[in-house]
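Quick heads-up: it's one chain on its own, the form predicted on its own, in structure tokens.
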Amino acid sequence: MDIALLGGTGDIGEGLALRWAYHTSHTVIVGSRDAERADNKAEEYATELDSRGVDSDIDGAENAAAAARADVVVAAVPAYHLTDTVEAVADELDDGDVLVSPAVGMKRDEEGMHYNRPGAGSVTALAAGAAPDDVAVVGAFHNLAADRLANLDADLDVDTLIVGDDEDAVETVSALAEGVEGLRAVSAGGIANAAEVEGLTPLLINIAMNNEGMHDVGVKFH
């Protein structure tokens, strides 16, 4: 599968993209703004990779670019450029195609960081809105430690929430995300539900900042 991260020389699409070229076969293509940026960081993390003994697939391109050739495009951006993002790139989405978001809307005063819901009711559904009718929209990957996945040592062992409304494109995001070992895909149902799971993200982040040891909380049900 060809998997288009827009955004993938941020944090969490750095984290992304490694694991899927270490732990999968699937090709993995690096979008940013600009294209020299995407080649440079698909150089970096073929670097890394090629370090560890993997012959890893990981092309950079601009967004559009990235988008049209991906089965499956994550919206590795902030959530106040997610839409702008989504819509530079929706003529080059097919239906069929698979768009994922796992942005997350906050802000921050001195108690902590606080979900920040957007008036559409979670910035999954902000993602949907914006994506063409015909294309899939699935939020997936919110509440997972960037610092941690881009760690190809570290062992996952944490759950990613997945919510969607269409059965099979939810059915294809879960399987990416377990091809990642230590990662497991738990439903959390449709769209409807996706604010209840963007909002772990700050409590986490809280619980980072005021718990020694805990940088890299995840979540884990059982």
Second form
There are 2 protein chains.
Amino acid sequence: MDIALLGGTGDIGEGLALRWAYHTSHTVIVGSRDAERADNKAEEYATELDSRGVDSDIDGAENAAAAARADVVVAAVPAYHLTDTVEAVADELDDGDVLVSPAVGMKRDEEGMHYNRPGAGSVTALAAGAAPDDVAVVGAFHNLAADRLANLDADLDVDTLIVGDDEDAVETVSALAEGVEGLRAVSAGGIANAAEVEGLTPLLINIAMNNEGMHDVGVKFH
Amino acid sequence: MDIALLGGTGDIGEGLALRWAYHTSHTVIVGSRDAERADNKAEEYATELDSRGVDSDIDGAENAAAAARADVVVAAVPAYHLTDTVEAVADELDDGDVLVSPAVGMKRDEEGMHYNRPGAGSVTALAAGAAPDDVAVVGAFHNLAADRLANLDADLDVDTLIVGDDEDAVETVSALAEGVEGLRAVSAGGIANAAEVEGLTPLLINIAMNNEGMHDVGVKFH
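Got the form predicted on its own; could you also share the form predicted together with a further copy of the same chain?
Let us now look at the entire complex, which starts with that chain.
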């Protein structure tokens, strides 16, 4: 499968790119608004994988070109860039493509991080609003600590929550998630339930801030 | 330590009463608006513990009488009864007592459960507003599946999140939590962070609804 990571030069994009390239045979296309930056990052990731003896399949491309080549497009950008980013690639999203939204809107105060719920109800709902009607949107990968994900020496052994209204798309993204060793996909229902999923991310940051040894904390449901 | 469970005849109250009586030597006072109902439930819990060979220390009392006897008072009532319940016992709360709030405001729609954030910012903040100024308020035990908690044959092996602005009170409640076998207390910071903690409860319910074998799902952070 061909996976585009829009904003794939950022921290969560880096982690997903490295993990998919390391643990699976999918093609990863690192997207950026700047094609040269995308190429450089793709080369950097490929070098890291090569050093581990993995012959990876990673390219760089400008976001729209990356989206054009992919079956699954992950909008790995901050919440405040999400709508612009999705609209910029909308013409390249085909019927049957899946758009994945891992972004969470947060605000920080002196006590910690807080969920900043968008008017649309959730960031995933924002993504669904910005995407063409024939593109299924799935929320996933919100609750993964970026450093732990990008560190291929770190055992993950964590869950990621999946929300979506299109069963096939949810199945596709769940399978992509579970292709990563130590990552389990757990369904949280439809996009109407995305706010509770996104709200877990500031909670994890608050836990990391308040407990020793929990810097890159993840979650397991059981 | 003497622990009062206001609304201790309800499902989360039952679980906490049984667990503390089973795993610790604390005195548990089951509170209810109706003293006779409290007595009956206390007797029912004591009978169950006796059948397991545990000589428990459980009494029943009307809520205010229960609060008067306790060092730690747990408001194990639904969110919409919280303010009334706390105000009804306020005269019995002494300087140095700790009030614990496990309640979560939720609303259900056709997709699942959603966090219903009170105007005060969180249910824990509501409790803090209703309590006398010299009583420390701690949010805890929101994210425990009541049936799993009340089933003394079930291994817990889960975490509960603790929020509070008074360090001593947080320490007291964390120690009470960890007195229960298989329960770990994890700090999420101050009461300003309580909304993200309370929002985990509807998420757990949505996970239970959408995944086989996760009926009484709990959470571990690591």
